[in-house]
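What follows is one chain in structure tokens, specifically the form predicted alone.
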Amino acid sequence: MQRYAAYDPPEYVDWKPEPELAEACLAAIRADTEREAIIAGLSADRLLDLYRGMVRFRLHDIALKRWVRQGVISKAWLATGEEAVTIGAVHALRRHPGGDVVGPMIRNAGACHEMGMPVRAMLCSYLGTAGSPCEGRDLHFGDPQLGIVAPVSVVGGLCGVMGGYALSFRYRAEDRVALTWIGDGSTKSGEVHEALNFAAVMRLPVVFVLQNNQVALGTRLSQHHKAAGFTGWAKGYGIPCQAVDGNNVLDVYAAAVLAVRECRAGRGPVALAAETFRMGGHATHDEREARATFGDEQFRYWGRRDPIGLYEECLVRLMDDVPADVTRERLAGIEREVLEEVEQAQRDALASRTAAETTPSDEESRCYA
């Protein structure tokens, strides 16, 4: 994938691929016969969307920090380095009306373009004009039509929205599941320990991504946080826990499709525990602070696993019946495909401001309270 200087962080700006941790990342997915199957029984379309939802994720990452730098917006929350957490668990639903349901933090925003919203109106959003999916009331944005419950600013605040869908999905006999993220820093609220518990005690069809970015706002893991991971911390619930590699996607897709199979055969909830890191701070207002806060080594080594080169790795060891050339020519080819379309998403949301304003006689449509 092409790099930018101005909005990468530096240690992807120098990304060059290494070979042995590329193997490491197929070899985790051989390790586990399930997982291995599962990837095994992927078609090279099916690989390929995997690809197209990272990069159109960090393109639409890329256009928010373009905005933020060119005065258009304030801050964004972005998740550059974290795209496999997010479109490898959300690839693993019934992505159509009427099918599963996710409920993303801001964060996770790759989760509501894969679940069919398009890109323009995600940045619409940002910008608080009447073409956004809230008509500019609120940057909390999402669709019911499309299975997309609209996040809150309490980050975990979702995990009883998400337990509450589960449970009428289970009263009225639907073959649905649903699925939300959970932060590290959020773990430590009242409500997600309520949540996970009723979730556990009704066995609710409801898959938990518990993602380990290693900081709470300005807060390191090991401020907060005494256990040895997340995946014991699940199981205190009486919720069984996976631990998956949050910069291979492979292991983030095969793990959720394990997790989505468990609650659909009602043996849910089911708990994800992804380690991952976020290449910048809380948002792009503090991205210097991030930098302090933990150092460069730290950066430099999540950055040697940036998820999207990673995964471009992966893909040419995966589809050795096709010249390497050829794939990587394939990949460039979905890269400029997804950058016209986020360009094209980016045109039509600036001209929204004047096309599509939101005017006073709006303020009491659609307000319940």
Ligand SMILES: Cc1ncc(C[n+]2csc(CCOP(=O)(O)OP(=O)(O)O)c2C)c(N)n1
The other form holds:
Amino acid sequence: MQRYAAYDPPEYVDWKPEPELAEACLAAIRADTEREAIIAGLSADRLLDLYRGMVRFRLHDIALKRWVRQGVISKAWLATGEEAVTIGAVHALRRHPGGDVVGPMIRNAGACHEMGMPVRAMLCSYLGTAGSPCEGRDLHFGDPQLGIVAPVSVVGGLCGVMGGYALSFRYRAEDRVALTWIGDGSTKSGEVHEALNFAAVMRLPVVFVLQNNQVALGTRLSQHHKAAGFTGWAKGYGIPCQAVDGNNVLDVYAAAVLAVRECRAGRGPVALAAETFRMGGHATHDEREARATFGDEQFRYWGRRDPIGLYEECLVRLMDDVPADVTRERLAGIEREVLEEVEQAQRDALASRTAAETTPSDEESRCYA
Ligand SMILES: Cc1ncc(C[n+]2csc(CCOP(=O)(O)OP(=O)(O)O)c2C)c(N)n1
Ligand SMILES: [Mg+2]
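Could you switch over to the form predicted together with the ligand, since the one displayed so far is the form predicted alone?
Starting with the chain above, the whole complex follows.
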């Protein structure tokens, strides 16, 4: 996709395909017969939908970053470099009506648009205008009609909520699954411990995606986590856990399909341990500190593994019955469409500041107390 010198991390601006990295992504899928069968069964349209979702997520984040620079908003929480963990997982779910539910955390905003929330509504939430899903009340937005549970600020808090959804599905004998993401730092909260244990002993149909982006705010993984990785950690609760390459959207997708399948068969919960890297700051305010926290070498390593660039190279190889230049032109066409969608969403959201401004009396409506 097009690179944006003003907004992308430098490693992405200069990004060049490295054939061996894309080959390694595909080899990882082929090494697991179940994951391989799932990817082999995907139509070209489904493969391209994953691409569309990741591009939409990246461009949504770039739109927010542009607004920060322009002073439209003061801060934004982005998922640059982590798009595949969200998009791969959410594409394994059924959409509403009557579908599955997701609980997106800071790095999972892309789950909202992939479950059907217009990008305009997401951007309006940042502006706090009345056109937003929570009508300007809170940046922690969701939409129950679309199966999107609004997060709370307290990290880990969603895990118990998603377990509650899963419990209700079981009681009502509904063939539905709940899915949420847990950051590496959030695994240290008491609520996550309670929720995982409860889900395990109650055998709930919930998928927990451990999103290890190697950092929690300004605390590196090595400063808060002593165990090796997260697969053993989840297994300590009696929850089966599979490792996935968080920068390989095909790997995340295939593993999530298998996890969801287990849950639907009554063998939940299931965890996935995704390794990835936060290519920016915790939010837009501390990008410089984040680079100092890790140093250039780590950024270079993960920068070469940009999930979107990697997936473009995988797609060219997967669609081997189509000439590579035709596939690349198709990807560019998808990018143009999504860019237009996001630009229109930006214009509409900005217009909502005057057309749908919230008023003090709105604050008191539809509140419990
Ligand atoms: C219980 C709780 N403690 C602290 C915070 C402040 N806080 C917000 S995000 C965050 C870091 C979370 O790290 P991680 O779970 O790894 O997610 P990431 O930001 O890396 O995606 C912290 C400490 C909070 N919101 N809730
Ligand atoms: Mg983290």
